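Take a look at this one chain, the form predicted alone, written out in structure tokens.
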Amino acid sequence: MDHKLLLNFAIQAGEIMLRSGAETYRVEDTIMRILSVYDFESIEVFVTPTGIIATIDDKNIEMTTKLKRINSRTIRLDKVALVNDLSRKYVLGKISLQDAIEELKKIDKISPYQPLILISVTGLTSAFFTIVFGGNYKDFLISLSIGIILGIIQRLFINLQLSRFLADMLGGFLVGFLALLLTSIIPSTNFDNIIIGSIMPMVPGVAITNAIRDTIEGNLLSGISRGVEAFFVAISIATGVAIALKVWLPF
């Protein structure tokens, strides 16, 4: 065997699942997985979320460590579920390591939901958790429209690979003010309810359940580092609103 490529293949896997918003610990897991296929004398995997380090001995070959930076992540939870899968069926013999490997890469290019469905779902997420706040139907229809536009608006930033803070915040003023606007327009509306509901597809859930999850499994750096990361896009998005509340209602 190869124990290069295998290793290769094993930092694949991990990158693609880190990168899609994986927790650290099943990254960990899954690499450790796919190692473990051969008898290494030591396998040490170490996994935060920008990096992979791991390293594999053996009496029959030098030692090898490989380091892979993660720049960006995203959430795309078919991917960390189709990864999963495929490391389960190598470590059961049911593929070769170079199927493997091509597999992964099909993985890898899968695209995403096409920009109409990913801006529908905003604005439908948008206003139905209105709803649920308590809304009534124009508060559903309005956050509708901004749920729309905000999710225009973060195609846009995401071509222009504009900082995640500074889009949360310019998000967050923008279904401020657009809730404010409407709501001075439109009589019988609550901009509380619109706020609250309008700005939930900006929530960080997954980072603040990941946080949760690796530091229940003991990986602290990583619990820590994911809860920072929540609390500052939480933060972001609570200035964006604010600023817009301040310049719409000054006093």
Given for the second form:
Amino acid sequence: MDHKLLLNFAIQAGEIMLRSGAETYRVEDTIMRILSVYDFESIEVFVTPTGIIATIDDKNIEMTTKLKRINSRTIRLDKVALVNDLSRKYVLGKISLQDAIEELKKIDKISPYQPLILISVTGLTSAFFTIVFGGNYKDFLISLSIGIILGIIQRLFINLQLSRFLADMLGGFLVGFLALLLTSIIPSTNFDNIIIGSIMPMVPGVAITNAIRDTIEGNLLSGISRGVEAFFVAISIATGVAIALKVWLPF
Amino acid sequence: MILQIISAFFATFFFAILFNVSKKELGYCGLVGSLGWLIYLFIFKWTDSVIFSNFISALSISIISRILAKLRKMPITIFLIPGIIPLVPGAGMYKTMYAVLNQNFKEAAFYGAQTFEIAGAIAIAIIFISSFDTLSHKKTK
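Follow the form predicted alone with the form predicted together with its partner chain, if you could.
All chains and molecules follow, beginning with the one already shown.
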């Protein structure tokens, strides 16, 4: 058995999960379980939202440590589910290490939904949330168009690799500005409902949920850092909307 | 009200696509979101307390997500993250910001405190259910 190969596989599985928006404790747990397949004397795994360290040691092998830094994160819950499934299969012995490594490479290459779908979905999310928060059919249509524009702008920001916080602030500004502009042109519409609905696609849902779940599992460092991330994203969006309102309202 | 619940289904469904949830699970995500919103509206009508309705709704969403996670053999977050989204106090945040902007600090303090209370209620609800999670998987180790 090649222990380096095993360690590489475990870390890579963890890396894909962490990059895709899994909870830190789940990543730690997955790596731990994969490494526990062989009875090493000591296994230590330490994961934070920005990096993974794992060490294995036994009498017959040299102590091996691997560190992996995570730079970019995108939300790919499909990959989280697939890697989770694969690691379970491996731990239960249903798949060999070689096959698992091949499978992992395939999972990493799965492409996300088409940009066109994501853009229209951003619009639809905005539109339906506007109804959920009490908007009428005119608000629905306005949110739909704002959401689609927001979706296009977000794609652009991702391609430009703009910082998340700046992107959300500009997104908030765009939503606020367009909502005020369109509601002033079209009668019997409500800009509150439209703004609240249209900012929903930017809400840091993964950061909020993972912050809570990581804290519970005793991963306090990750809990705090994800909580801070969620808080600053919220502040960025609010600032963006506030600038739009401040610029518009005096007129 | 029925329109709102149907909209909650689609809102959560489309939100799940934004997070790249695989196609097979999207319908379940929508279901969790709309059930959560139904419970929220129902409890709110009954008790008239925003905090309490958010708490009960988040509790139900966590339980439903947990059951779905077991049935579908998926990580719980696949259902929990999109499902909880309608409850996120975006409106409270917006109202707080709006009041601050208008120098209406009394209102800002009210909405600000309410937003934090809602966020706290949701967190406690998730913690409550996730703690059972921890118990069961520590046992199997």
